[in-house]
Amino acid sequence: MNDIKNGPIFQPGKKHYVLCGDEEGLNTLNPIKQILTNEQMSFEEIHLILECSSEVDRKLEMQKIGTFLYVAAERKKLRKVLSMATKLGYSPEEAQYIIVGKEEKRIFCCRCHVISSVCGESIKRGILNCPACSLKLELSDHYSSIKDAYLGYVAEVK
């Protein structure tokens, strides 16, 4: 999820914009909505809470070339919409994915291959212990979309 950002950045010059998110996500997208409203640009909103995934899929599929997609939601919902949008052909240049709420990363242990989750201060430090084999891991920026996790390297050799 390297293409996931912490905040939205306005991308000017698109024909149409889609703002998609849960309640907190749509609040995060309010500055973008304000710009689009002030500039009288074409946009629509998709509420992830009010609409089922097939309805979201149908709405994203119906968008025309030149549409820019903003998705802001908590991690699981964001991952689901990102996967859906990628299958529909949205490229990284045509979409922004913004995570809201508590930051959490999944770490793949290079020794025992167990995936664990870390959040908060552990992410900032970048060093953690694997809960399965107790190996001290250094958090890398190598992300696997198949595992949906970052690779944890050996932090120190004894």
The other form holds:
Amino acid sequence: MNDIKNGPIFQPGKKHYVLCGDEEGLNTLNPIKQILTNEQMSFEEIHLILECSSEVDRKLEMQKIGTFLYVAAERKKLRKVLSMATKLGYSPEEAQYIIVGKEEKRIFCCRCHVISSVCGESIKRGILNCPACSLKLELSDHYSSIKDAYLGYVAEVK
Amino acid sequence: MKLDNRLQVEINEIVQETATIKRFTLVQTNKSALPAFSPGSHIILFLNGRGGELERRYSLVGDPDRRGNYQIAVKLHEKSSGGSSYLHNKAQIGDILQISFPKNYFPLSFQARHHVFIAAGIGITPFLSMMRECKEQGASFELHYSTKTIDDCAFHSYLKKEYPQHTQFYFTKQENRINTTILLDQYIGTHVYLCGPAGFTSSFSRAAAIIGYPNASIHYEYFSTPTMFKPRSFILELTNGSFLTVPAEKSTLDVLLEAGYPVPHSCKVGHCGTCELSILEGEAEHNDSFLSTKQKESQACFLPCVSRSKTKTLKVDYSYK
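If the structure you just shared is the form predicted on its own, then what does the corresponding form predicted together with the partner chain look like?
Now the full complex is given, and it begins with the chain already shown.
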């Protein structure tokens, strides 16, 4: 997910802030919460674990122009919130998405179109075999928001 | 009839909408259907003026589904340099005119959750087709329309009939002045569209940015080159070794075209980016609404249709033959 950052960056000058995340995600957002508390700025928290998804959607929907949204959560939860926020019209200037937990990337096989997941060392190496067709794939930086996956190029021409 | 990428049309009807606004219906001289257009589109009208050919841009106010004619609404400007004065005082039914194919630099956003249209005076024109589209698509929208008095308010009865729940009128001489508070309290996902005099558009655009609207959610339309504060003359140096003087009263693009250097161009108001040229030396004074703030700061390129030079000489990469 190209929009996703490794850590939150404070965006000053907004009218209201929304901190949204799972337990680990909200911990990641603590430095932001600290700044907002110290500066006595308006903010609210959305707990992805404690609140049902329709309530989360409703809270995102009711935000006014001038609000800044931070979302920090593990990949699947983050993807769900990002998708809803995008549908509601949140632009990259109005939100930051932070992934927490184990780094994982989805890779789209250019030959058989099966999407598989890679994590840890495989991401660093950038090379893996497609589990469906065994083609050796190179992880590209070409991300598809529709597939939520990176394109895997042919790594070896025999 | 297609003529040098132009269409030849005939004035079919003229309707006096207000004391200073006339609506013209144009049909092709060969009576065939006109090219389709999207909401927010405009055409360029090519008119013969004292100093040569004049180009004037007018929004298409008619129904995009009715391909038999185009409709434009024209305000008579007090300081008309020929365009509106000709159309108001000389143009008659049956006159033949040349127009461009429709162009759209003011489209509706596909991502908006809610559209807020803000018009002053003749700035209402692009919103007529845009609101028609919103209503057809069931999209959420509102219109804020400011004129001096109700008599100056073109399409007043039409708007009251078609969009009674969506339209708010403001008549400045009746102490009902439009202000930027209408931008407050809108939900995220709202896009704002501005059309009117340059001062009106820029004050609403500034207010929207301060409130927190992302740049991509603020849309505006200029029909003439944005007003610049005392433009100065400068020397334009080309990579082929030529030097051209750009006088204060002419655009950089016009100087290049007049000197026989073809530069691809389209909108001529700093909106489309077609005429972009790379800067090799010097700094440009950017007056366009196309390049991002970062691109402007980098001084790597500029748009000669509206932008000029901060330095005495501006060297550009001119590679067209």
